[in-house]
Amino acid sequence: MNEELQNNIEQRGPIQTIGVIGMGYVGIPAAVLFANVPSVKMVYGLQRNSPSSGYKIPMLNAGELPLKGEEPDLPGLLKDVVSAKRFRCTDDFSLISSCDAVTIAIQTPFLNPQDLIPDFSALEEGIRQAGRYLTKGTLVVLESTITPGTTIGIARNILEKESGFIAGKDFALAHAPERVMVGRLIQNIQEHDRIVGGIDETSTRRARELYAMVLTKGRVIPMTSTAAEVTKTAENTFRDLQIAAANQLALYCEAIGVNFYDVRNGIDSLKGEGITRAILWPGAGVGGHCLTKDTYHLERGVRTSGGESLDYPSGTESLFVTARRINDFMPDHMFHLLEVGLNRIHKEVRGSKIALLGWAFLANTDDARNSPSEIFYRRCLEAEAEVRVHDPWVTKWQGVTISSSLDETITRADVVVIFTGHREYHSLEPLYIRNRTGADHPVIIDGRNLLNPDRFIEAGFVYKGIGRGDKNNHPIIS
């Protein structure tokens, strides 16, 4: 079967045409970046044009865009390529037929974690628009992060159903997983190892054809289309588990009443061969699409995969879900904060007006999906609290108001929480915000670990921050 897909593919010759379906903060840099290539001719962006983001279409034609904050080398290139008329972004799902590589770069949420079954409509919706338009040497390659067994299972029966072709005879198949962080996405896919998992040999050995182009540092690193999917499940999963091990320590050291920062510089001194002590930072939650759902990727392809059956100690949960619920739990921890800073000045979190710096769950981006300040925010509402929302790059969220002016949010303010690193928020000083709030005690939550503590509490804020056990029960000074 390989030595026909292998012809099919010869037939086709080197990959030249390569449609990406979905145009968000994969499928767009890397459009672009496979469309900077010499050797490719063409590079289709497939996107829905859909009420919620067919306005993608034209921005991208023009060479804008859509994508706010910083990203380096990605506005400079995209004008590049429309300009060259290597990329054009459409609703025409038809020009797959022309395409030598589709890769499909679609969201995969749950609904509700607690049931492990993923929402997988998008994705089947963009793996059916390959499938109708396959034709015989294609690659289709899926990037979205996926249950382990997802790319040989359903995947592959859908392309199957709907081009009446073979997967590994009439078509090559593969995993290959993004890797990327807003912020940094041109670096990410040329520098970061990609993993690349095809069906079979054939596919793999095509699929690395496709993603050599564009590594720079990187190197291609060959497996199953399985493992590729564990893989990029379990390396998420595990810097969950690394964040919620901090968390955990940030909470001990609070109760404690240490500094957590100091406990972490002293951890991370011991040093030499055949030593890891790699501690990550705690804070205010964890945000995104990824890390909030790929665990519960992983914990379902092990029930799934109809493998061996899972040898676990009886009664025991798993540590990714536990390490999981540490870090959902973390805004539920800023509200306690809230409430025993607002405590300290005789007030309660009902009627208290409060800032709430930063929407976005990352630093100096416009990504606020699965931000833990949404879940600080409802509870602070549902405590009948009078919340005002500040964010320099997240100009509008559905059902929110949010500011770009800081005077305005922090005016007449009980509480400022610092929910996001974004820079803007480095340089906060005291006197200013202690004038606009016009408080003789306004309470600060340093979310982030952004503030010296000892400036605002000698300016007579009460301060609270995560990790600071050494502070959070400090005198206030009049």
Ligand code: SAJ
Given for the second form:
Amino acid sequence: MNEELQNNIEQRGPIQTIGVIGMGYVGIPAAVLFANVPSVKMVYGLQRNSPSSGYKIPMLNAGELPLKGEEPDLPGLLKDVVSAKRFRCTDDFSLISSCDAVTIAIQTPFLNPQDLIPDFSALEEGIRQAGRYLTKGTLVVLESTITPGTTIGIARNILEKESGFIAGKDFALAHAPERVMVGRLIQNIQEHDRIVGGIDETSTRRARELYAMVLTKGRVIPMTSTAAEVTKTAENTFRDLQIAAANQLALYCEAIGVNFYDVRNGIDSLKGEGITRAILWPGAGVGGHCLTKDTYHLERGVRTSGGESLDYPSGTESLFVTARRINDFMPDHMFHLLEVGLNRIHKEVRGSKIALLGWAFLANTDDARNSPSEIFYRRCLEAEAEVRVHDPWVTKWQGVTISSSLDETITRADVVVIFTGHREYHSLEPLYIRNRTGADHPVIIDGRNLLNPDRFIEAGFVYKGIGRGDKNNHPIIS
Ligand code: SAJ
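Same protein, the form predicted together with the ligand this time rather than the form predicted on its own?
Okay, now the whole complex, with that chain kicking things off.
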């Protein structure tokens, strides 16, 4: 225990005033839940009054949520804490000087997908603001997903430089990565176990005190800040790896000529003490802002964390990066299925009419960040095909026309390609598509295993499906 920090914390007493920097899908539910804790007196939602996000300040103070989609419990909780004057959104960062704890939840998107380097500028600005108004005994917690080594590295350096204080002596510092998913933000914060990693024991203990206030089913899992950074990035790296393993096996099944889903059922049947085979699902690709970047945070952390040099098979690419390459290959595989499918009806991609169903990266959501559909779409345009995009959830996207009418999208199409597993696509009927396309042998490419291949093959379609080596070379029925 470091006495000085403990004394500074004890002089502050229990955590009653909290600042949450970053009013996004992580910061807003966190702030509202903290404000809803009886022992907490005030929570400030700290938000830059920037052209892109400043609108959130008056909106939140009016008790309105600036988040899309349904979020159970959050709207009511927000109205309650605003009317009880226990939460206020502001761009006045000097209020941090009255806070016992400050959490920072600012995203780190890629500067550009090519070089896979995250843009830390917004996060560093948030940390700088926290440092500028820090007072003794305050707890600072980073909630954003960050490269291992960031908390004890650049975050600590900025905080110490701006405040003139010493981390672990004058103020507590920790990393407690968010684990929220859109659509269940409040439930996730309350029920998921919370990884809490301080730069020292005293910081961990203070951070544990903060998060224990909002946990219901979830429990705090304490560790060091760097272990917490590795945990967060690795839990998504492992999910990406599991998906890549399913994708690779699906490609093998297509090449060998068997049904991936039979094989998956077979493997899954292996049960018993200590036996696990977590086979996920192959598909048209992996999108989103978690799995597409967290592997690279982990890879960078291994290189920059300043620990021991990595002992790894020389000349061998990281398994985790290879997994990323396999997942990023799946839109290209969908393009390959498109080419071979059209080839069976003696057509080329150039000049063909393609109905692309699904722009969102996740089924039944309007979230289209880093969507695999966009990779495929660009390849089709490069090949001089005509592409019409449909999505029942995504209404607009920079530079792409997205239709909400399936009729309009499919009319006169040569090929229908399913990229997202939206529930609307599960009930697609062969006759409906034939009538809308007017083609003798429409091509259907199922990127999410939504359809029954036989129903389409019997209706004269050319069918291609991810993992369906048993069906992909079927005879064409006239
Ligand atoms: N996907 C597959 N096969 C699968 C599962 C997903 O191809 O078996 C694809 C999806 O189509 C999507 C992408 O992967 O394009 C990502 O899907 P996801 O379900 O992992 O959703 P994300 O990206 O929103 O991941 C989030 C993460 N949550 C946080 O970072 C807090 C992740 O840790 C969760 O495991 C995941 O949600 C979840 O399980 O819902």
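Bear in mind the structure is a predicted one, so any value in this text is a computation, not a measurement. Numbering follows the first chain given and starts at 1.
Q | Leu123/Asn343 same rigid segment between these two forms | A | They occupy separate rigid parts, so that Leu123 and Asn343 shift as distinct bodies between these two forms.
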